[in-house]
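Next comes just one chain, in structure tokens: the form predicted on its own.
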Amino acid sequence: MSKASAPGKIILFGEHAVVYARPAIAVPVFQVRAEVELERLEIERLEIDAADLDKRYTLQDALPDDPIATIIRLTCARLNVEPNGLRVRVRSTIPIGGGLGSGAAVSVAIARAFAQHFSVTLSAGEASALAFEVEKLHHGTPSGIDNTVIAFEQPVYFVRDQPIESFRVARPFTIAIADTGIAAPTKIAVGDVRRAWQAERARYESLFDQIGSIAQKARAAIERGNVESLGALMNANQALLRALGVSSPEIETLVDAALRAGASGVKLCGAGRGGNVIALVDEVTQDKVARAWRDAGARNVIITQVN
């Protein structure tokens, strides 16, 4: 049996604008993971067991746009192997449609599991490239940031069509993550923003420029260890995401609750319209924010350290 996994991720700064070639910052979240097991079968077919999706089917019966089947076919083509005689078990603790990169994590974990099973070396860059092809099914016009940060498992400064940049976190800081409990398909939100951009291009280009500028300032602050300035940047980023039309009443409820509980900065994470909210906290405020979020209806709260 072969096993592999991949972490979740959060975008600290820059979502949506990153699709339009502005910079974004993303970091892995190791508290949640997608895990894949490959088991040999005595029959010439490939079975897929995705319990979290309540789906069990064969590769041969999968629809053409099925993401799991797609990454299996792409990976097997890359490895030059036949996808037969295997059962693929996919399990994940990453919420679906929450902005934590569940789709990319599943794709990367599957690619790694097949490479391990067939004793082929697959670099992080190759796993990322394979997952990116599947991201097109999930997101329509993906930026590539999810598959990049998940495959490389390190903080990244990402600009579309430019070389990946890792950067130094001079001083660790703590992020709390709250799940609104509302699945928000990225493809829909990204498509809505694109249509709005096409209708009001000058306005949206200005918003994207401002979001990109915040990401640049945030990287400089993180590299200097100036954690204290990140909260204001998060709040400014949230205001711009609100202006893009991707916030929601549920997100705003959690934003307000975290700020009242002492978080220094709060914003949505991912496509918006639901999904997750992140907050900059410390040892004093993290428990207060977590309690406030649960009282406000958050489905789950994760505390992670960026270092």
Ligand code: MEV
Given for the second form:
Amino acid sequence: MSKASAPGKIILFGEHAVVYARPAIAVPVFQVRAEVELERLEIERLEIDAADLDKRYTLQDALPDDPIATIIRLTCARLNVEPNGLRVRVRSTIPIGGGLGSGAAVSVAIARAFAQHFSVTLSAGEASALAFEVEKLHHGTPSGIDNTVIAFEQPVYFVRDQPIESFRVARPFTIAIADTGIAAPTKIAVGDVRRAWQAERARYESLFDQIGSIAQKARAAIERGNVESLGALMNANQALLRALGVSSPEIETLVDAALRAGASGVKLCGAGRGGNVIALVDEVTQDKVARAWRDAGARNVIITQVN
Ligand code: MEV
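Show the form predicted together with this ligand, please, because up to now only the form predicted on its own has appeared in this conversation.
In what comes next, the whole complex appears, and the chain from above leads the way.
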């Protein structure tokens, strides 16, 4: 049996604007993972068992745009092997449509599991490129940030179509993550922002510029260990995401609860309209924020270190 996995991710700064070639910062989240097992079968078929999606089917019967079937076909073509005689079990603790990279993590974990099974070395860049093909199917115009941070498993400063840059985290900091419990497809929020940008280009270009400039400042602050300034940058980023039209009442409830409980910054994470919010916390505020979020109806709370 071959086994592989891939982590979730959060975008600390710059979602949406990153689709329009502004910089963004993302980090992996190792507390949630997509896991894939490959098991040999004595039949000329490839079975897919995706219990989280409540789906069991064969590759041969999959719909043409099925993301799991697509990454399997792309990976097998890259590895030059036949997709037959296997059961592919996919499990994930990353909430679907939650802004934590569930789709990209499943793709990367599948690509890694096949590479391992057929004893082929697959670089992080290759796993990322395969997953990006599936992201295009899901979202239409993805920036590529999700597949990149998940395949490389390190903090990234990402600018679309530019070489990947990592950066030094001079002083570790703590991020709390809360799930609104509302699954929100990335494709819809990204499509709505595109239509709004087409209708009001100057206004949206200015919002994207302001978000990109926050991501640049945040990188400099993280590299200098100036953690104190990150909270205000997160709040400013959230105000701009609100102006883009991708916040929601559920997100705003968790934003208010975190600020009242003492978080120094809080914003939505990913495409918005639901999904997860992230807050900058410390040893004193992390429990208070987690409690306030649970009281405000958050489905799940994760505490993660960025280092
Ligand atoms: C989704 O995690 C982040 C977005 O910026 C879309 C993308 O970058 O492809 C909303």
